[in-house]
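First, one chain by itself: the form predicted alone, in structure tokens.
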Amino acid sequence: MHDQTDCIVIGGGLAGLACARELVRRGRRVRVLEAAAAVGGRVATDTVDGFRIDRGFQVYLDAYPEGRRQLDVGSLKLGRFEPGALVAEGRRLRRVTDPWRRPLAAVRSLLEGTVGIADALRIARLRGEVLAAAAAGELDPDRPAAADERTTRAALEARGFSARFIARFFEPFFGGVFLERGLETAEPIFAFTFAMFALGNACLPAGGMAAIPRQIAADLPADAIEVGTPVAAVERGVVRLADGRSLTGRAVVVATDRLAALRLLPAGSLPGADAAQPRGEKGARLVAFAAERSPIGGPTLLVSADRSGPIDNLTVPSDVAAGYAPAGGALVAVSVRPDWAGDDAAAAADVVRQARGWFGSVVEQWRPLATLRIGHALPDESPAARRLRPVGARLADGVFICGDHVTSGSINGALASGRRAAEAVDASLTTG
């Protein structure tokens, strides 16, 4: 097979795997090269002392249209978070919930002052508009960015949301999703993500997020994937490996993150490659603990509006899905605020110190399992950065690109990008 490869896919993350599978389904011979020891890219799960730790704050939204198109969702055995979130402020935990699915809890949020009546009406109006747009097929986060795109913050302010509610809910909740508290993410990304939360649930697969790439990889021929194979450079039809070998294929798809793609491709291949117009990547940090029992006691996301410590959000994955913790234990996963300057050595102790104000002295019994840094967790999704995306998957004759930095920074975006790249490759091979 390898001496007559139709397409070489560089990168075994979600986009690369989706691309390869679509090409195989179209009868093409494919070779996937992955530098790491396993496929999955950033959608990965580590095992430490019997606990399954996802690399960073990751959830799967079961309303994702591309996920419904490409994944066998039933076999993932998804566990679902409760709609809404617990908002931590000072020493208080206040619940903000979806009034359409949890009406009594929503009334309680109003009575407790978590959500004011005016902001509740604005939320209802926003929900109605984004769901109508989704039903009409108008919410496409991968559509080329408009010149007048607004940031999420500007859009919320234009809708009249109070500064207090933006700070208490939108900043901690969507700041955690977008990995930035400034809400500089473009409005179309926010609208799509808001609709996905409204239409479905945030979920975790049994045993960890790595189940998603494993499912896609299982549909490829046994000899199609080569792990531990870093690539040094890409030219038309030629892939030069780090060990000095060269491989040839009728087409090459670069399915890495943007920074890796810039290193592999010839200069000038990608928009925004020069220093004056960089499109950056957002990092993430996660601290995982083993606990005897869950501090939350249910499948609920806790987000922090409290700036006194490092916690951005806190989840107990073992409350949500099976396989995250051994019997008799609970996994506590904490995402660290992107603007927190503390070092990794102090992270676990500082997390415990802040969480003690919410849960009491029991948190002092938490045992640190791991502190993980993810350098390229999400692409920059600000309006200016989105205008630097490539227009289409084809970069040059025989050279294509895919990844969430080409479309939108999500599992949905990665899967869609991989499929579209495969369609472009297949068309070029048919006509060429």
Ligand SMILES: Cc1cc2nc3c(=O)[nH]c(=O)nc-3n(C[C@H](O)[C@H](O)[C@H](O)COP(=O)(O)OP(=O)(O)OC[C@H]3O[C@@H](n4cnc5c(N)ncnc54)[C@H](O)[C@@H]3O)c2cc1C
Second form
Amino acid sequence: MHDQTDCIVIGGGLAGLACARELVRRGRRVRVLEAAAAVGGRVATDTVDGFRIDRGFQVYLDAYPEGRRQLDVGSLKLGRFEPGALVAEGRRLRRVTDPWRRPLAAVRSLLEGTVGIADALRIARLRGEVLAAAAAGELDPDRPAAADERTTRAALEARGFSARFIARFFEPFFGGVFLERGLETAEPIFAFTFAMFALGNACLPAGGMAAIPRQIAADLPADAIEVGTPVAAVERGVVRLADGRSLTGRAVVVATDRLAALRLLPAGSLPGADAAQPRGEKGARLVAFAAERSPIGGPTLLVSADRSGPIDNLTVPSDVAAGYAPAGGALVAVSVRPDWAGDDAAAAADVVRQARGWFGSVVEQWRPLATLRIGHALPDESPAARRLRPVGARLADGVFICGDHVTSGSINGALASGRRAAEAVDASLTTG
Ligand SMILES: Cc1cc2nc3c(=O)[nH]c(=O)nc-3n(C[C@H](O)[C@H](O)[C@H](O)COP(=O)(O)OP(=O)(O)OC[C@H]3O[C@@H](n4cnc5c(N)ncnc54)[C@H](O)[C@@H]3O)c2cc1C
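What about the form predicted together with the named molecule, after the form predicted alone?
Below is the whole assembly, all chains and molecules, this chain first.
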């Protein structure tokens, strides 16, 4: 059977699954080897006491072009966040007007007159330019990085935004998305993300984010996926498993995160592997609580510009999509700020202390369900890191790579990289 395999895909995250499905659709025989007990990679959902807890706060943006292309969005039964958000400043919660789709209006209400007209005009101009670029198909964050690519912060400063405006709008919103408040993520990633929020809604699938990889995996032949199968190395196209077996296929796709790919592949396979990494991958923390009722009372994202506690954002997924909480309960999910130094053991208590200022003593009845720490949530997307990425999916004869680290750190980027790797593999199998 092994000799008949057209392609071995190492890693069953979104990129690997998307790659495998595209190859199967093209009539190729594929084996997916996944180290973990289940596929899905970073898009995972745990069940605790009947609550569905996504491993890290994630949203699917329904404007993602690759999602529209690859997913059966209807059967995901997406629940949508309301346009608008609650913004916490000190102990105050201000309702803002659609920060994702109407940033200008949102910023105006967020700042309630504390921003000058110049910054308001700058954001209107930014929005217009970004949406025009999106409409013209010029907004592909997966393109190779240009030599003069800037950070988001540098781009915002070059546009003339005031430091105060950046701190009160861009840092809480986009710092939460990029998992870094320094806004060192490259400008093309910012522009794409800005456009996606402006063009669509942030969504959650019924029953948790894991429904997304589950949907793709369901399209693969039953025996195509082997979970609990860590790969130790890829040497001259031979896949060596951790249990000592060796497998061969006509092609191999390494669909892991970047750090795992560096361990698996021979030295020098990935460009820039020997260069000092500017930052390394970005982590995340999430604290989940069971509550008797929702503190927000609707599908609204709460983001925090209040730096007195650990909360980066707070959502009630059970207000957004079905299946997140058992009947009569609400799931409260809190992302911890990346720069919060407090330890995990104290995180739930620190969250409750901060949230008490917003919702009152009712938060003391929240029951901690889980505190999760995700080591590698997003790849480094600073300009320096992006310039080290491989161009194209082919690394060597018969060896290919995909994953969000070669495109962009998102569901869209992972799906796109998987599809492109499948196209490259298929072409090489056809000609070779
Ligand atoms: C906390 C958090 C928040 C996020 N927020 C968002 C968001 O709001 N919106 C959004 O679009 N994206 C978000 N993302 C990003 C998105 O989840 C990722 O970009 C995407 O899931 C990456 O998919 P991937 O297939 O490239 O990598 P992965 O999901 O990492 O898949 C790689 C797979 O390879 C497997 N593997 C590794 N080593 C081996 C080995 N030696 N042998 C076999 N298998 C191996 C792993 O177990 C894993 O299953 C977030 C991610 C996190 C963690």
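Positions refer to the first chain, counted from 1. Remember, predicted model here, so these are calculated numbers, not experimental data. Rigid core: the largest C-alpha set superposing within 1.5 Å between the two forms.
Participant: Comparing between these two forms on the rigid core, is the C-alpha shift at residue 293 2 Å or larger?
Facilitator: Result for residue 293: no, shift under 2 Å.
Participant: With the core lined up, does the C-alpha of residue 122 move 2 Å or more between these two forms?
Facilitator: Passes the 2 Å threshold, so yes.
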